[in-house]
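In the block that follows, a single chain appears as structure tokens, in the form predicted alone.
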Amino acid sequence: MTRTMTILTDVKLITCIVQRGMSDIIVKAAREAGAQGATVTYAKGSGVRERLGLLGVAVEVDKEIITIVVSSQQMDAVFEHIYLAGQLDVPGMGFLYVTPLEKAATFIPNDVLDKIKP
């Protein structure tokens, strides 16, 4: 069997960081936007409970960190539907951005590379 290596090019990583408890909500709407999977991660903010983030609002330490792989094209619409479903325009609820990949690789289904492929 001959092993094959497809590259992906034209992808963004989205990262969403919110308060514990906030993923499966996130995961939930990226999906409904199009994206095919996302990896949760717990962590640990710095500073105490009772220090105040921006804006002077108490935030959780405790942490969920979202990181889900999209083409350039779903992007925009993913993004979006994870910051209404996140509340991420309420102080505190979380930070949102997006890195260009420069390259990745997974596995791809034949019929999907066939559909996709000029």
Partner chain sequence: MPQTETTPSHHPPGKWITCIIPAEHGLDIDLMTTLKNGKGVITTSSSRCRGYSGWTVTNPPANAMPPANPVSVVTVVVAEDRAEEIFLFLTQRITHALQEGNAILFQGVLSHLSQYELPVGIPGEGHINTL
The other form holds:
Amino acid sequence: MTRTMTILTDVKLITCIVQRGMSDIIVKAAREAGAQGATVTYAKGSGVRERLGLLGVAVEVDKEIITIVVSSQQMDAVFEHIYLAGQLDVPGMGFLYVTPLEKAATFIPNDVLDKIKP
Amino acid sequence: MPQTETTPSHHPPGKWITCIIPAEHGLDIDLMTTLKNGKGVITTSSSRCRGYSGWTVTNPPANAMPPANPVSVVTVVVAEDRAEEIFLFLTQRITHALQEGNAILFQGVLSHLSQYELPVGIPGEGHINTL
Amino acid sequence: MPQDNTPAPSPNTAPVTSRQVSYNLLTPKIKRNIRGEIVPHRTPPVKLTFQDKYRLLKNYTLGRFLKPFRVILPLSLFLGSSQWLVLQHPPHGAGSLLLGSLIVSLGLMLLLEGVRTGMIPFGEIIGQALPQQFPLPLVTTILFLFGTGLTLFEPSWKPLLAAASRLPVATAPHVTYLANAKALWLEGVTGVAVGLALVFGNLRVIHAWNLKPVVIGSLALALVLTLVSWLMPNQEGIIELAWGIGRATSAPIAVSLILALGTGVFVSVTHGNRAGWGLGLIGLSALFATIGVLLLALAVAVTTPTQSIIAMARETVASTRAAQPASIVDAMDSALRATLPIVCCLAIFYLFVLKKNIRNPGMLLYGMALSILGLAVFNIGMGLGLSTAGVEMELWLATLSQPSAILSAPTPSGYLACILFAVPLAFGATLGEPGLNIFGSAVESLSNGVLKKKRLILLVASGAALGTAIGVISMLFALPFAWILLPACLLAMLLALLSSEERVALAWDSGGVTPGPMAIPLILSVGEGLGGALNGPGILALAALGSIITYLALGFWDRPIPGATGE
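Starting from the form predicted alone, produce the coordinates for the form predicted together with the partner chain.
Shown next: the complete complex, the earlier chain at its head.
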């Protein structure tokens, strides 16, 4: 039996960096906007903390990085929903960006594939 | 900026490939070693994350968070002309995880790439130039 | 899900309007010198208005304060109201109970923040640097001294000793003798046991030995010793004391340092590519301490005739009888004594060994100062509110359960009241346990958030409540402690045998961090109120065993713990 590999095109990668503990909100928002998976990493950040002097201790260094693979069509919706849910318009809440992807490969159930075939 | 005009020629474009695979069984270490030994690619890194997957959950509850799984994110950076070969190699290498719906890999474009070489004479490491 | 996919320019008018700004306009203009090199750009310090500063500090402190407060306040209210219910009048010092819980929460906030920013990073740096910079024998010596010192200076298990030393000589001669005449020995043995556990636990990580055989082996040894001690004459209370001490050795600061040390060594040895996270040290410490105390008691029993023990116990008991009330000075003193030696020791490390490894000494110092302050504030709060309430509770629990008191006979409803009271108390006190909170946070970040702190703490607290309930029941029906302990240990052993390496480490560690300074005085009071001073430590041990068994047992329904299969 020859195996065929399904290669997905029109994929984008959304990356979101927020304060530790915020990732649940982001992942939930992404799911609500139709994203089908997410990966969360713990990380440390820097930036304004060093410029605040002693008060810098009050700024959280611990961050979470959320990466989400989306289709190019849903990208805008996911982006917007995350932006609003994470309150990224509030100073210091986080940062969001999109990377173009050439292609992706993952398991896609056959019934899902059959549905989109003409 | 006119001063940086010379830089891109030193740093050719490349591709990056990221695999998100289950963290168990040391799959990430296995991937990185086979990449080094089989393909001579040493520009790899792995980090531990937690992953939420949509396909594996047959009936995800509408509002609840799906259960998180420990995953490894292995990122490989390669020269443009080797990307196809390495992408295929990686898909074959993690076929099992892909079939089970526990993995995804994707590839993107890099505009600049710096050279990475290991110093000569490290025991156990050949003098490999990936790019 | 995919029906949400809207075409790129969203047709339904979005609630946000977007504007595009070139990032080029926001980044600083970089200057170059004559040779074309970049002149390092210096970002000017941010000037904050008073309002900004207030908001920043409010966000920083409020959440960190409210988290423990939400646990401590209900606990205090529960204590106060149940006293009111039983005694039919408002409890003495209801105000100081409330003030106490405020202060305890404040202390917890400072302690947890200090541990997170100071103790844990420092412990990790030391753990990483030790195997890299020193030969193994020296590492072993340092670890041994470290563990012994940590335990000797931690005050959290002293209430246990104090309780034991107040026992009547006639009922438990050996315990009173040990706790009074041989108190130094007892402390020494416990310290050495923890030191050994640290050495062994880290050697285990370095040589990639499995934890399960070690845990099961030492549990078996402890079981045999317990059995021997139970069958010997005049050994009443020894088992309780030994298991109680084992459960109470690891106080918050020691927990954080031992934990961080373990992960540090683990990272430096394995580069993160092996299963487990260097956990298990705390659980091993607890087990080793129990074995140490049992061995000491056996040695004393074999070498010294019982008659002279009773005589000597009588002599010493009078001199140490006075129970000391906790004052602010006491609290500060005990906090300083608990941490200063460690901090001095760490400072020596810092100055002579690790200076180059530390990138942000200011932050570490801030964290360590905060943890010492936090521990002191915590102790003050405990002395002011919860401990005192505990002592009062001890009195009325005694009246509730004893036939001689207000209630003419111990009625089933009296029994039920005791259990209904003890269970939420143990649950609440464990939720607020600083050591468990530290451990939970550490596990959450080690597992990249897959194992949630909240879940771990809830599981452990339910287990502790279960253990306490069983302990209370056994006490009310005057069952021998060994009847409960031995089956519980056997069950724990069996479950450990069937569970994965990681789960065993997690379970025994979380059993080791509870009970700590929060639950020890309260659970001890329950035990002493119900069954006399002999039984307090026994309930502590059962509470911890309850957590371990619950955590292990739930593992069979749970998804496997990350990294369970290793390489």
